[in-house]
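We begin with a single chain expressed as structure tokens, specifically the form predicted on its own.
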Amino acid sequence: MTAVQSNSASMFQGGFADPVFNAQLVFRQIMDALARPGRVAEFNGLANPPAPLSPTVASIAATLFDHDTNVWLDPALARNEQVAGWLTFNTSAPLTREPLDADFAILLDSGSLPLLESFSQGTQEYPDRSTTLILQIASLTGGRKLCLTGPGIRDVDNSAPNGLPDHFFDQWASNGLRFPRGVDVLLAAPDGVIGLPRTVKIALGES
């Protein structure tokens, strides 16, 4: 097989082995992660996309994206024809270049995270029309300690995702001030997913 044939094949392989069962499993885990912020939802190895898209992010995409959802990819992913082709083939979701038009956004390089307010914030009447950001990070452990409080958290949840830039936390505080408008975030790593709905407040712990 030539390199061109191999690259083309990678666009059409690596989806869910059992689309209905796998999608139901991932959907339940994502909903639980958003309802219980800080809880790690796990669904490893269900999809096998082209690099650098992670299996975790690919599983989320294969579950939540469809032909009615506009998807924005960060520049690193948008330039990758195999990743864009895989997403289009496996989800039928149209890709958009405009963050404000995106129902979902996938970001590989969290260090180059755009301003959260550059994505759709929803409206006072329809806050659910905002963008959900899927941030691919290195790990859900080993980073700076975060103290999460808000709905769905009984007391304080301590998480330590590894790969979030420092400017994310100032942006997140501003995001909360726009409630009920604002974006929601899924932190996706090889070890699972943590949901950050806009209602969650984050306080930084010790480095």
Second form
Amino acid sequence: MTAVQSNSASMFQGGFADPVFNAQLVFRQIMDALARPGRVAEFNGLANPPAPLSPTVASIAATLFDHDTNVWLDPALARNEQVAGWLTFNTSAPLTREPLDADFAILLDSGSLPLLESFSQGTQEYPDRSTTLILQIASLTGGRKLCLTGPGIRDVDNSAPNGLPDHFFDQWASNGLRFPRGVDVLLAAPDGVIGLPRTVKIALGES
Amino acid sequence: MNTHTQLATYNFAYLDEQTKRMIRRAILKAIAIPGYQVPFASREMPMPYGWGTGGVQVTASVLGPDDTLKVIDQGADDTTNAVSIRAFFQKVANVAVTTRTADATIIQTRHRIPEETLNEGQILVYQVPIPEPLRFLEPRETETRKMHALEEYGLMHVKLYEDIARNGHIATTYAYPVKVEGRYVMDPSPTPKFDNPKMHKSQALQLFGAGREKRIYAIPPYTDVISLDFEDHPFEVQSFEEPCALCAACDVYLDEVILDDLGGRMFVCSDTDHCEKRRADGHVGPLAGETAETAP
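Based on the form predicted on its own presented above, generate the structure block for the form predicted together with its partner chain.
Full complex below, order starting with the chain above.
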């Protein structure tokens, strides 16, 4: 009985201690991450969610989600009542099972990453009506070296996020071909966030 | 008691958190699709439309307690619009303000880009009256939206061509259309075309807010911003025959000031901070002495 109590408590705790200023700080870091792809935007996990949701992802959720945003959780996460309950209680965001209806999607297991095409791409008239994917990965460093180019990057950025499956890069190339439609991705790790707006081109560096 | 607890009825930076989240999401989409106008649910602000409600809402949504804000109106820090908006944010956000371009982290602007090159840490927020560059050519939103969707910008080139046919040159001098990252044609807001080259591959993030028209758009840093032109009529910026009368600066945008009713006039920097900084550095223009004498 005590275990149930502590579990249910965690669902209702761990939101931002200072909602106004924490959200502002996290938003500026996310904005910077998308405006300067590849650049690591850092913030200490301000939110404290139930595992396996990371504080970084939870902070992004607490900053951007509300009752206007449909949120899709990957199947493993959707089965986790604690995480789903935490998100619902702390952000009021409705959860959806249809990736096409999602404004945001949270994915923990990048190994089972669904096709980027299965998410909302927006329309040619309204390309902003697309899903933003939040990928929880192990680390923003130590992975395969990438060459990022595009708006926001002066010459080339050599990030090496760790935990992206190989098929992600083929999918990302197709995502770019659909411009202005397409999804945007936030890579969230304990050490910060890297933004991948749909405009960014990724070439694989030497591994 | 700090300022924002005295104004207990207002949230930090005036807007409620739900509104800020909605605007923040629009800003992120705008950055991801450079030059595309993202619709947003613009709010009533405590100032009339046309006074920069779009820029104010964008600024309020990005502003934090550690920011330093600068507000300019036609390049000047001391005109009505700039003074009121600066005072507004001092009151509702208790934020540090400055007139010095280099010290500012966020610069809200009405129709100019500072002469001093902006750097990576800075955000330039534009107040935009009519965000749709095709609006005066095609009044229907459904049509202009389709034209953007199909990348059909022939009409804009016809407009520039008609300029040439009538005047022998492209007579558009402000709100000169640009193409962003080779895709979207965008209205740079009514800045003089003199400022268009500063938008190209700028180090600063540029955000545009149109309150009445309910649109937000953006140019990320290091993004291609090309002014539309023709091979035989390449884009050119305004040039001025004389330097600034106060600080002797060349290659800056000048305002004409009428001095008397006998045709006397002077040309001075539109960017007041740039002019003051140059004068402090010892640059002296031909009329600088006279202004010192007549000053109180």
